[in-house]
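First comes one chain, alone, set out as structure tokens in the form predicted alone.
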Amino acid sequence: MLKIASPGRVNLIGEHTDYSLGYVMPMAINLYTFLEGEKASLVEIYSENLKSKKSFYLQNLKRENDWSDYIKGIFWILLKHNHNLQGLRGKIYGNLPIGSGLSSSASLELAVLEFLNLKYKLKLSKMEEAILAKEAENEFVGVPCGVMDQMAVTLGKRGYAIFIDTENLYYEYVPFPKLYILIFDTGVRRELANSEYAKRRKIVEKTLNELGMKSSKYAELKNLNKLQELQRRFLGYIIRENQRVVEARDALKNENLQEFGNIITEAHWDLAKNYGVSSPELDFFVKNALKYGALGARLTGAGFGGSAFAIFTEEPSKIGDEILKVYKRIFPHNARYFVVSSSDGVRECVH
């Protein structure tokens, strides 16, 4: 029987700029799916969590619209690069909130790629597991992310974040201070968020392609003259957000805690004005806990629901009950918090 441990992620800044291939910042969390199976000539899971058993046979890879297309995506994505292997039988379960900007899927998809990587001796990398698990979403499950998550999850190195150029897929670790994180999921299930994103990534990518770029990195705020006011929002956003990826990273390695505090708050409230996808809860949060001693607070993930996360010097626990007692007041949703470190990458669990 072979354990895997997949982590969540928490973006610590860079939010839509992966898919204009910009920075982002990234770390793992230790929050978890695992899975635990076997070999098999099929595929038989379980999710504990989502109470659902599917089965299915790799000749009959077919979309179903459910949690099930992550792994199916991963069997189709090695089988069409001709990995030689076989089913899983098995189960998955965890502490990782579904659907809550904390990449779900993602963690899900590599905990079944490094499953099938160590019991098929496949001899993927980190990175190879990445874009392979990047592709099977793309192409299998349909969603146009972009590989910051999957990354995230292969590369996560305990005590650090990992800034990315995402054009080129250059990264760096960059030391994360012992800070309380505390990750607030509104309960605020993010139907608009697909939808939306999608309008976005066609915008900003239509705008890029005019200006003859490839990548975001390369618009200057002087560029955004000539566009239409959509245009110019969207990608002055997406310009400033590179620039604070940078200066994010730079305020750490200089161990500077409250410009990095102030740089992500800062981009909060781009994110919530010109960009357009935070929502009232997301901002309550983030304006309670900057009320509460947060040295910086934003959201996380896609927006239009899910999470947002703040940072702390000292243990927020008290901070979160107080929080969450208000919010529950004012917003009908089940929401929790919880508060999370860096974590290594996906592995496999060694007792």
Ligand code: GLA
The other form holds:
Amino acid sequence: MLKIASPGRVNLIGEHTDYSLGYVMPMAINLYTFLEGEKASLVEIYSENLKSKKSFYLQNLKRENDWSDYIKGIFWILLKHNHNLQGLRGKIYGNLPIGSGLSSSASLELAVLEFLNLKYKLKLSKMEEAILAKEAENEFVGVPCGVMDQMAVTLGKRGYAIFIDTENLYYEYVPFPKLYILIFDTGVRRELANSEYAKRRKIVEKTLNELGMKSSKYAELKNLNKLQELQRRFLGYIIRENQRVVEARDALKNENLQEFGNIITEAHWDLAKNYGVSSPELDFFVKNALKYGALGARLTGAGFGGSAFAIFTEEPSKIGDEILKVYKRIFPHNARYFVVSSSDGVRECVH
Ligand code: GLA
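What I would like now is the form predicted in complex with this ligand, since the data block earlier showed the form predicted alone; can you produce it?
Next comes the full complex, this chain leading.
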């Protein structure tokens, strides 16, 4: 029996910058998808959280628009790249909330990929795993995501955030100080928002194309003048966000925690006002976390619901309880919070 632990991630800063090949700085967190299983000739898998069982053959991988697509996608991409493998029989479970903007999809994909990598001796590096999982999500599942989530899940390292240049995949571990991270899951699922995500991606790609640039890293404020209103707003946000990722990395390196907090809060309001991906629920959390003394707070992931996080110097469970209580009086959603810390990336679990 092989057991894999695959973390989720919080993106500290660099939101909606990976699909224009800019900078990001995520961190793997100690909420996990676990996969436990054995080799088999077909795929037979049970999700304890969803109470659902799926089985399929490798010869017949069809998208069904449900959770099994992420698993099929991994088999599909490995077969496409001519890897020699068979199936698996097992179960998945864990404490990483599904569809809450904490990369439950990438976490599931990479649990499966790491399982197959070890069981079938595919000899894939962490970087190859991240790229394959992203391709599976883009080409099989049909979500036009960037590479941030997959890299955070594979390359995660306890005690560190990961600064990534998504154009050349250069990455650097940045020590993350002993701060508490309060994650607030608004209880608003973000599936509905996929089309809004794709819309932004399209506009940004078109804009960079018109400017003759491969990556948003090369765009400057002076390039904005000739653009149409929406293009100017979106690219303006991305230019500032790329800059903030570099500044946030340096603030962490210099242990300037209040400055790091200020940068992430500024990023939230820029995302909300100019990129249009926040929501009243996310804004509510950010405002309240700051009121209770957070160094900084912002939405994380694609937005439109999902999760936000705040950083504190003291253990923030009481603050989480307080915010949740008031939130539930205003919003009718099944919200919850987690106090998390950094984690290693996807790996075999030995105990
Ligand atoms: C989702 C995508 C990522 C990234 C974020 C926004 O999490 O999967 O690739 O684009 O949204 O920063």
